[in-house]
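Heads up, the chain below is alone and in the form predicted alone; it's given as C-alpha cells.
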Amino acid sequence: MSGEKGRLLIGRDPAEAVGLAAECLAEALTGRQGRRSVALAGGSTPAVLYRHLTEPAWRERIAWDRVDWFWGDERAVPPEHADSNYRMACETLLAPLGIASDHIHRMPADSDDLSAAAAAYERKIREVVSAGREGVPSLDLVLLGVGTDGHTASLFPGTSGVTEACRLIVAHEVPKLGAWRMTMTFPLLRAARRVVFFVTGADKAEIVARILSPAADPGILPAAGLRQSGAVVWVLDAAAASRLSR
C-alpha cells in the first residue's frame, strides 16, 4: 500500500519481511552519486536485518564505502557494553562489512556531560550530512523500531525529547527506565529522505495498529508523529500487521 501518507510493506513472515526491509535500504543508498547518510536503530530486530546485509549479494549491490554511519539513539553504556546499540550494529553489521572507522559516528550517550556530547553530535551530523528544508540535515535513511509502549527511537511517551522542536540531538532522562538516553529528535527524524519503520511479531500488532489509526496523538505515541510523513516506510511481517485494517 502506498500514499501521500508513505508506503506500507508486509512480509508473509520475518524472513520475507528483512528482504523488504533490505531492498528499502539499497532504493536509499542507490540511483545517484556522493556519499550517503544512514541512522541505525537498535535491538534485536534490526540485528537479523544487519546480519542478512552482509551476504555477498547485498555486499556487491551497495556502496558501502560511501556511506557515513549515525545512531538514532543509544542508551547510557560505554560502546562495549552489551547493551550498546554501537556495539551490537558493529558486531553485526559495520565489522563485517569492513566499514572505515572514519565513516562510523557513534553516539556519545556515555559522556560525562550528556548535554554537551549531544549538541556535540548535532554538530558532526551538521558537518556531514547537507542540509535540506529549513537548513536542517537530510539524512539518506533512518531505520526506526517501535515498542510496545508507542515509543521509536529513545522518544519515549512523557519525555522532554518528543516536544523538543528546535535541537536534533537530545540527552533526557526516561522515567519508565530510571535511565538516560540520547536521541535524535522528531525536526532532525522528519527531514530524512526516508524513514523505514521495521517491526516483527504478534506483540507488536496492537500498538502498531495505535499508531497508524489517524486519531493517533503523538504525544501518547511518539512513533505517530512520524505517520504522516510520505517519507515513511513501515515494513511489518504478517504477525506485526495482523491488527490492520483494509
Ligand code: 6PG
Contents of the next structure:
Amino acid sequence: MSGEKGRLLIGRDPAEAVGLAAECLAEALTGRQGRRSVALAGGSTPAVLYRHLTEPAWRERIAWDRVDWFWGDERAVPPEHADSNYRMACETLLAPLGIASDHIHRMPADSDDLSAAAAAYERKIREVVSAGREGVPSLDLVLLGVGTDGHTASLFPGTSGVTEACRLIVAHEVPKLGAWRMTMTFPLLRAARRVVFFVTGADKAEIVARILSPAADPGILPAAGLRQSGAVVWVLDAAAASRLSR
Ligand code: 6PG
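Now show me the form predicted in complex with 6-phosphogluconic acid, since the one above was the form predicted alone.
To see the whole picture, the full complex is given below, headed by that same chain.
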C-alpha cells in the first residue's frame, strides 16, 4: 500500500516483521557519508527489534559508531527505573553494541524543571542533527509505536503536545496515566527523513485500521498526524494488520 499513509510492510509473523523493520533501519543508516541520527521508541514492542540488531549480521552491516541516539519520548522516571525507555534501549541495543556515551542523548524526563529540560533537549537536537526544511532538524530515522488509544511517542489524545506547532520537545501531563511525559512533537517528527511505525500483535489491529483509514482525525488519533509525510513506513506483523481492508 502506498499513498497518503506512506508504505506498508507486513510480516507473516513477528519475526518477519522484525526483519522488515531492521531493513528499514539499515536503509536509513547506510548509503550517504557522515553522522546519522535515530530517535528510538519506547514501550515493550521494540525490544525484540533492538535485540535483533545486535546479532552478528547487523553488527557488521551498519556503522553504529556514526549514529547519535535520541528518544522519541520518555517517562518521568530516573534512567535506572524499570519503566525507563532509556534503560530498555540501553539494555537491549546500545550497551550490547558498545555505543559511546557521547553518542547517547538521554531524554531527561525526570528533571525537576521539565520545561527547562525539554528546551535543553531541543537545543541538543539542534546542535547535533542537521537542519532540513524551515530550519527544523531532520532526524535520519524516527522509530515509533502506537498505543491502543492512538497515541504515538507520548502524544496522547487530548494532551497539549499534540497541537504544539513550534517547540520540538515538550513535557506535558497525561491525565489518563496520571503522569508526566516528555515527547517529540509533530514539527520534529514530520521533519524526519524516515519514520517507521513498528507495530505487532492482534491487540493493535483495531487501532492500526482506524489510524490508517482516510477519515482518521489526528486530534483523536495522534498517530494519524504523520500521514501527510511521504517518509512514513508502517511495519506490521499479520496480526496487527489483520483488520486492514485488502
Ligand atoms: C512509551 C512509548 C509509546 C509506545 C506505545 C506502544 O513510552 O510507552 O514510546 O509511544 O510506543 O505506548 O507501547 P507498547 O509497545 O508497549 O505496546
